[in-house]
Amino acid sequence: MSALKFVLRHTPPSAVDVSGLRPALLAGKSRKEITKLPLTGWNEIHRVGDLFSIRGDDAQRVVVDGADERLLRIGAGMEGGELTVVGTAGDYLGESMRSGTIVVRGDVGTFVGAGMRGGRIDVSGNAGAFAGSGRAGTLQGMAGGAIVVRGNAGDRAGDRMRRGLLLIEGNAGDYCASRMLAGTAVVLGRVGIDAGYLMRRGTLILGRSPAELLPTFNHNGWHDLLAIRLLLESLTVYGKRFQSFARSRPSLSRWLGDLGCDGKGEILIAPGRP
């Protein structure tokens, strides 16, 4: 069986909540009923065959084609499957999901995995702002899985992450894993101002030197722990940047803060320049 394929026959004249194209919703579906389905639209229901022409029969593995940045929640509540992404995806890819795997080739919007609690989401290109966050009003934000970003990553990356991986090979925005309650963040380029702020617990690890960390955050010293060995080498499986990171490095600057909000949170920074 073929991958079932969903292609974007034309801009959707707003915003479209298109969660619906995700394998557990779609799975015993005939290809007749899916475009039939209701995808909720700006004040007006859009059906799956307006939007899309379909191909395949494998529900358990979704393409979507041509993918627009006004398809948003792409994958949100996935509980398991395949999804690959196509195109420029929307704002709340993979919102809530699982487990899983969402694979995009291209950029993504805003708010990528907020709240998600399982699976893993691979971003070829760039990310916007609060990925592995939470939703506006909400008190935590990723909880668990994996999020791995190969571009850059906007303002607020990790803000109130609980649990989980948030990778960035490229560079981040400002209060890069601010409000952080747990989970590890790793950003291999440059971050933005404020790197920590307000974070509780986890674990930030920078590939270069940021211009300045916030005064709330006290060096504890180079470090090679076996530790922050282990947790290294967990992060050779996610690329070859991460492995040649990881196998490069034989001790990191060490940062605990924020002291402004209990301080039990570090920052961890490789030699070398900013």
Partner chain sequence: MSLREATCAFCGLLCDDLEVEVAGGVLRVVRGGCARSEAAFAALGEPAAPPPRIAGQAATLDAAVAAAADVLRAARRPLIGGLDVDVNGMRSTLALARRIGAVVDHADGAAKYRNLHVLQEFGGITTTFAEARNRADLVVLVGDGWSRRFPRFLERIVAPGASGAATAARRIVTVTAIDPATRMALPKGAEVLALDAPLVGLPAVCTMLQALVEGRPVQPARLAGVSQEALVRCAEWIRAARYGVVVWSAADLDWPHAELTVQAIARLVRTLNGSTRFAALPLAGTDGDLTANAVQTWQSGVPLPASYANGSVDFDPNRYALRDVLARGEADALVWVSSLSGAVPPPASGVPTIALTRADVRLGMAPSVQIPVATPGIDASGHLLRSDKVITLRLPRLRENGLPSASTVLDALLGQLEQRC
Contents of the next structure:
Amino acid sequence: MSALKFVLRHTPPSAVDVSGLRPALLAGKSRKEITKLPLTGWNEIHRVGDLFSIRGDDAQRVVVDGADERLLRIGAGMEGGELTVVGTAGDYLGESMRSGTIVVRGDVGTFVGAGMRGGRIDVSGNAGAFAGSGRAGTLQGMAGGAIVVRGNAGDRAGDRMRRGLLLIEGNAGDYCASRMLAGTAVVLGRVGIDAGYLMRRGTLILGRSPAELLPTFNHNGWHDLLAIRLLLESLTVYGKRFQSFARSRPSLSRWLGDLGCDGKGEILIAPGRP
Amino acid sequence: MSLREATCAFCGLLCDDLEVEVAGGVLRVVRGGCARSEAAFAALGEPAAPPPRIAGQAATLDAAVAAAADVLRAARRPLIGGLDVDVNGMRSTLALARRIGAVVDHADGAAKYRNLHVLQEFGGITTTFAEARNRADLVVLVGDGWSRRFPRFLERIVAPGASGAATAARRIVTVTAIDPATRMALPKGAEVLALDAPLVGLPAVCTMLQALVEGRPVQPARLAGVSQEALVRCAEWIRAARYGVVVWSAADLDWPHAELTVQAIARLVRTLNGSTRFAALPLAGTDGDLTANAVQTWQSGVPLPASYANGSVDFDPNRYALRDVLARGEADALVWVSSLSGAVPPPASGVPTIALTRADVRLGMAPSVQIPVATPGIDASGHLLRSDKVITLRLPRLRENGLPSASTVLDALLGQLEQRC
Amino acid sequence: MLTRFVGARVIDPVHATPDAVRDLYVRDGRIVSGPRDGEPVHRTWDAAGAIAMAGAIDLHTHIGGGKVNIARGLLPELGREHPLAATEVCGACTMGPAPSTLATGYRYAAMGYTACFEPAMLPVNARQAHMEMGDTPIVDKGAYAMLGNDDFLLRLLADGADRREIRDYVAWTLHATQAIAIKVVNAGGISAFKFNQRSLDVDEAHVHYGVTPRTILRELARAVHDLGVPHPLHVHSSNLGVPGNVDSTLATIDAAEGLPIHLTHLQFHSYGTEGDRRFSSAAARIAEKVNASPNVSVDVGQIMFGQTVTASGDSMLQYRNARHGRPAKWVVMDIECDAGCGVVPFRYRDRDFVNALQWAIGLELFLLIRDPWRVFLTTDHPNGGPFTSYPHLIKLLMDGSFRKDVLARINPEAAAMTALGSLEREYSLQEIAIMTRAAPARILGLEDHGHLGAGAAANIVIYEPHPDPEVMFATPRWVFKDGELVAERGEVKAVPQGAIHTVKPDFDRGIERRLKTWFEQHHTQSLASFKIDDEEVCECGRAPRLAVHACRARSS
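Can I have the other form now, the form predicted together with the partner chain, not the form predicted alone?
So here's everything in the complex, that chain up top.
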């Protein structure tokens, strides 16, 4: 059996919700049935076969090839299986997923992994704003699983994050880990302004010193605690850059805050170039 | 010439104590005016009923409505924006949106969403004008919109002696730097504390105040640009207030993610209510933003921006914001409804555009169809929600110019679309 | 045009033969006794074997006004999870915990309801309330104006004002806001909260005005009675949701001094403090008092398990209870020297001790209060649960074994503390018809609603009998509103606009002089802006007509 592959024929005129192309919903369906599945755009219902040419047959391994930013909610609600995206994915990739793996060879839009509960998302390129956050109106962001962004993430990465791992190899935008509730976010590159704003709990690890920290974070000394070392060690499975970061055994500068919001969060900063 | 009592529709305060002189249909505010209302009334000019235009050419109303219906019939993904309208204008807008599966947003959606976002992801403790007027012993003013955008706010709500109920002298805090003229306008006799923080420093000022009020071990000196002493005093005043009110206009907080700052303010207010009474009084309601959102929310159950695509309603500020939808090139027609101030013209979009505007609005580029409509509170009666979101006021008509209301035009347009299907 | 309904078993408690198979005739939206000489029947509906009842009336449902709209805006993530798709006649909308106005009209009508009453209209917010009700299609509407926390009345009472003045003010409010009744919410407490008073018992003095809730209740009950307003003072008692509030509820009944009062969402006010958790049912004590007090009517405010949102004028208690809310976001407002509001989402869980006991207490009240003319079926929508759960609630009342099955599944500690298991009473169809039709019409003074006699509005519901009452009541075969078919088997067929119901008691307009001065000194709108006239309310409320019900003034 070969991976079930959907190759985008043409850019649709408006954004299309393609959350239907996930393993659990495709399993056991014939090619003909899959061809006829509806995908919702703006006042138009596309048939899968109209938007995509289809190859392969293994619904546990789905590939969306030639993806476009108008493809929304790829892999949303995934409950197992593998999904590979080649190209640029739209907003809400992996929203509310519970398990399984999504690999993106390219960039993703905003709200990647919004409200996800488990599983893993690995993005080779950049992610838009609100990576690992939650939909407008919800009180919690991602609550489990792992998101790895090999490139840069936009503003508000880890906003309202509740549990799980958000790993960014490149830079993150402004207000990183805003309103964070728990969990761990790591940014090996630079962060923008006001990291940790309204952070209540949780851990933000920065590979480089930010230009400025909010005045409502207090310095708590330098740490090489066992707990932190174990945490860093656990990151080594997420690729070489996290391996080398963990194995450099950095002594981390610990800042506690946001004291304007309960103040039980921590920002751990590795020494090095700002 | 005659004198008429009027309710001013040109900012969210909706002052209902205006006296307007009507001479040959020209309106002049003679009592209860402010810089904003006087200019807005003066700008209305003589009553005129210019003809609707189809691609720039004068046409009858029937022909224009028919042409607009043709535009919408040919469109698959219509966007409705502007929404500078009264209640009935919005009711008709939504009936049309449901019929054509439109995405709908207010022209100034971004500013509105700063406050709405905090309601949805935190909540709030708020108050209204008469409560503030009668009870506030401390008024914390953020930004300068309370003066610049809502010119009579101080006079009507904050000036001490305005009512018999608040006995003690009022304290006033100005959090951000304001110009000397604005400072001069603060009520005499009030005890004033000026923090003079730079507007962009506001996010950290708000969390620092929260930390000080809660007695956390922070060093206010680390907050650049603000006097440590003033910050500490401000926290003391806030804690000592029996009924404190914090005032801002979300339009002032015009930087990315400013909603986080609003959340910090809302959080401070919630904390203070553990021991005393404190409430937020955000100022808004100008250009129909609160009205449009309220009608959308009650009719559909979700706020703006919203999509009525595929016979279903959905809310998503991340996807349906007017400017984003246009920038993504998804919409293939634009309906622009703007009957109140006419300050914001339809954005250049490159798609067929139907514009319902005030009679005096001249558009740079001729839209597919332009239909002049009556201005609520001027050429037609109407209803608007006031800034504090509780009071809806009736705007009586002040003059006659024969223009149809936005609601009438939209209903006719809907009728056309339903007829031929 | 004469329409005939043939063969239905007509359950119509108001009339001499309350349960009989008979034909119904409708002409021009009204029920008539039969054809005139030689008058042809234009249309016949074959209802053989079916059950006919008058359209149901919900006398306490939060369907319009600012606080409901705050609830909608607060919970968009729940609204968008429950879309109602557009149909031929219905517009796209949502049915979240605080449903949209469109969904409210559609779903009420599809369930056989033809009139709904918003019980907590803030006078300063009356226009918006009427607008929201105007956008609630199909059903008739009316609203109760809230008094008793407004600074004007508290000042009058503090100054020892003359009863005539209070009566005139109450009547003026009914006129100015286009209301059908008066409600008091946590008498004095909402105002006291503005002065940082955190609780207020029935005989405790308001910290600023020095007035007690007892005085406010007595004076308002008297004013409403003297004006001859059909619906008695609608009372949301003090200490909502507080363990041990049974005492203040009993004191509230006494405060009426024998005058008619209606106690609303009584379930939330029937709590004791027994047991390890200091939370227990006081339903038996309350029911005993209600049974012995013919001046008292009640609605229950049953809670139903699941997610909902509470929207109340009671800012004092909503603030206090907010920490129990889920999801944890909430709004509290002080409003315009008039009242307040609090919006707190709740998720009632059957495995939770407190929630499970609240559920049992509501059912105990239903079963222990004997007279179905004085106890009404409500969930205080949406506060105890959505109105769409009424068919399930009816099943709980009609089917004792089903009730016991559910009781066996709730938190066992709570199950052990309720007498529910020993209550064998099962409501009859006749009793359900009384509590959902005949009695609410009577207590609101709606002469032409709640029954199927000649002259009544042709609001007719045709049910198919089913062994499961929940099935029967959830999707009636046909629902007629003023003679027009509006819903069939749960599907909306037509979307007419309903009337607005009001009362307009006589009063001395001299009160406006004092009010005008008050408005100028304290308010931020003029007296003229505040008042809503008949033409305006019909425009705001999109009402084809204003139904003004008679008041018979009584002297005292």
